[in-house]
Amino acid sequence: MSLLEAAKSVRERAYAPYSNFKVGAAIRSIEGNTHLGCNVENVAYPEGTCAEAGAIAAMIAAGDTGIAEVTVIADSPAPVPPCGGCRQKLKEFAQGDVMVTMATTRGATLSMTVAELLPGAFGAGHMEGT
């Protein structure tokens, strides 16, 4: 299964019951495992969890180690790019040159690197770059 279909898959599975904006994640380790993550909403609205950071939860619940791709697909007409805290989580596990597919439900895609999407990330301790 492509990691499209993967994300697509569990996108179904979101609870957003008050947004209803549903978003599904797929993670390729680089261990090569599938790793997936959905949306899920709470009435206090930053209590929430983002799918890619489900992903990420999932991959190193299952003790992988990095992030070789994403693909994120969401229901908008333009794709989405990860949330701030998620391009640092995505940063946190990913090479810059890692690449994120960002999709809609209605065909169109967008894809960068991890560092195109996060320049001047944080790494351990410092600024990149500095």
Ligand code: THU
Second form
Amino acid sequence: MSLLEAAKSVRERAYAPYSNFKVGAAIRSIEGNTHLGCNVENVAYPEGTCAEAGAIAAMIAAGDTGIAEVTVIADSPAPVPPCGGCRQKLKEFAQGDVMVTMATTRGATLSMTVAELLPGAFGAGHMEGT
Ligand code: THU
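Got the form predicted alone; could you also share the form predicted in complex with this ligand?
Whole complex next, starting from this chain.
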């Protein structure tokens, strides 16, 4: 199954009763496995989690260590870029040249690298010498 098909299928399981905006994310890890996540909202709104965060958590829980490729899908007039927090979360486990494909259920796609999505990222290198 392609990352796009996987993201589309996990999106259907999203829990988004407050925004009604379901999002699915599929990660291919550097180990070659696929990990899925969907947004899971909460009545205490800030406690909700994004699809990308769920997929990253699944990847780490499965024992994989890095992101090779990501696809995110939503039902939107235009491709939905990851929020700022998720850009930083992706950067934690992805090199700058890793491709993030943003897709819509209406058939549009937009691909950008992690470095394009998060220029000037705060990285582990900044912590050296502390
Ligand atoms: N959302 C994601 O899961 N990923 C994105 O890339 C953008 C937004 C979710 C968060 C919230 O549950 C809903 O979409 C509306 O913002």
